[in-house]
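Consider the single chain below, provided in structure tokens and representing the form predicted on its own.
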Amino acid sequence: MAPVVAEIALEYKDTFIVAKFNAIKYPEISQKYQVRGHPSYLVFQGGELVKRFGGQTPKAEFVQNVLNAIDVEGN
């Protein structure tokens, strides 16, 4: 899934940004955002957790889950 992300990352890089975490490096991450599984994806906006989704996800329902979770003109 990380090679995905990272196109998807490229490819909206003027809609949203994609940022990473090591769950193991920070573990109060995890815990705060009650993070279950991995892969696991969380939408924010102004800095609120909007969405939250895993797994392996088709690359087209990826970005359709993003461009839902936030407010962009025209979605």
Given for the second form:
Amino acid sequence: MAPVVAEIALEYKDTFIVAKFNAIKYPEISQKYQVRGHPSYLVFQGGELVKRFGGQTPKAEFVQNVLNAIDVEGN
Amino acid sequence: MKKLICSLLTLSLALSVLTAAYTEEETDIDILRAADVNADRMINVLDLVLVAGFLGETPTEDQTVNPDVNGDGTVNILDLVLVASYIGETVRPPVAFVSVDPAVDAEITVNDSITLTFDNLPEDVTVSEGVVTITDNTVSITGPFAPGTLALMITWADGSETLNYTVRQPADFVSAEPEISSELIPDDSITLMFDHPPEDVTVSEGVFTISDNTVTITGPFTPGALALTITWADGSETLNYTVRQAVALETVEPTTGTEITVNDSIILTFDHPPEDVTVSEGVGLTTDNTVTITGPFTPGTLALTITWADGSETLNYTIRQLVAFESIDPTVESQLNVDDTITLTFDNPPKDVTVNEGDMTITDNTVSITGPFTPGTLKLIVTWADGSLEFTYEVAEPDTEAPSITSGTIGDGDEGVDSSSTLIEIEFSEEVNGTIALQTEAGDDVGWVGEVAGNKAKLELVKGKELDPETTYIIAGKVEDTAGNETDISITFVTASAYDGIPIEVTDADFDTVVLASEVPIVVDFYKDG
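And the form predicted in complex with the partner chain, for comparison with the form predicted on its own?
First the chain shown before, then all remaining chains and molecules of the complex.
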């Protein structure tokens, strides 16, 4: 995990959770969500996949991708 | 013989001269009868011969003739002279009393006449009382006689007689009550007044009694025209009346002794149309054979006296206030449950209440009617002594179904519940009452505020009583619907683990429960290990 992700996780812990999933170890889930590259970030809300993006993403862009995808209460 | 007769004729002639003075005097009938020695109604020479034949003798009582004409005890020349002095006279027979009417000892009135009959015309008639009238052999003695005992002495030339009577005042009719020509009923009495006690009373109809001057004639008289003839010793009188049927009371409705209301009517039925009807209270209306007496009557005890021409009757009643309906709860046309209670209020305690459905109790002015009522449209008929009303309701089918939980922010068996939750809400299938609490797995109250209202229950966080992560809690309670159907609440949930900003590791085993079930947006970093 890129240090920036850990940083974002800590910074936005009250807005969203960041989880890690070993795509190699559990290929079925990866295949289910068609994860083909790494790192890939899939955003879920309410049990639904609402966003996916990947690669070495700058912090601001990462955060923006997530916030744009989720329905944050008050936004 | 010829010589004797010639001598007697000569003697007679001589004695006639000698006794001329006798013949000029008024002759006493008794002397004449004595001179008629042979009693042949003629005084002649035969009488002289008889006297002459006994001259010088003293007559005896057994002799058929009495030649002692002057009654001096000896037959002598004086007797011859006396006979000679009446030679040629005829001698009338003595007048004897034959009969009297009325008979002696009878009762007569002061103005009655007493008639005496003689065998011949009596002479020199005198009476001790009354006025005498003589007609042939009859003597009438007319009053007035003094009332009381009468010893009437009548004297005539040949005798006297004393006749005893009781003399009373004659009774004259004075008046009748009821007045003549008035109307009677069969059992009426007619009272006749006389100026004196009447005697020998008879009446053509009815039964009479006499008391002093009064005669009372009692029916039954035959209905129709009555010509009542009363006859008494001194007269008779015919009194005309009209006799009508007596009117009798047959029935009374309501019967005496019962309870009625102030505005009730009392109906009396007679066997014939009554007359002169009066009532002591209320208003009486007569129609044919019926009298209807209408209130208002005074509440309390009523002694109602009805008087009509032929009688009177007192009827006793208890008068109570009329009871009027005032209100009903619940309102009509509303919906009821089968076991609901309907309450009616009256202005006074109602009597004789009946209902067509439900069980009834009466308390003062209130009637409570309790189910079970039959589901559907209820037409409740309430009848009381003074009226009847119908009320319509809709009776719902009985609710036997317990309330159920239809949704909630937490369901039984939920895991990963956000431990930061501050409000838990549960929704029920219907309105409920009850209690709800948040408990630990051990059953201890966590301290949240529970409230049940409407069809919801909610638990609110009390500061300092936050949920712990990864902890089992139980939402426990009991609610019931309006029909009393109860439901126990028992919802067990587990809070999620705490997230402190450190990315969490997810496996395929818990991917669904951690990622997909997360209430918080989650970013999954699919990394490539190594």
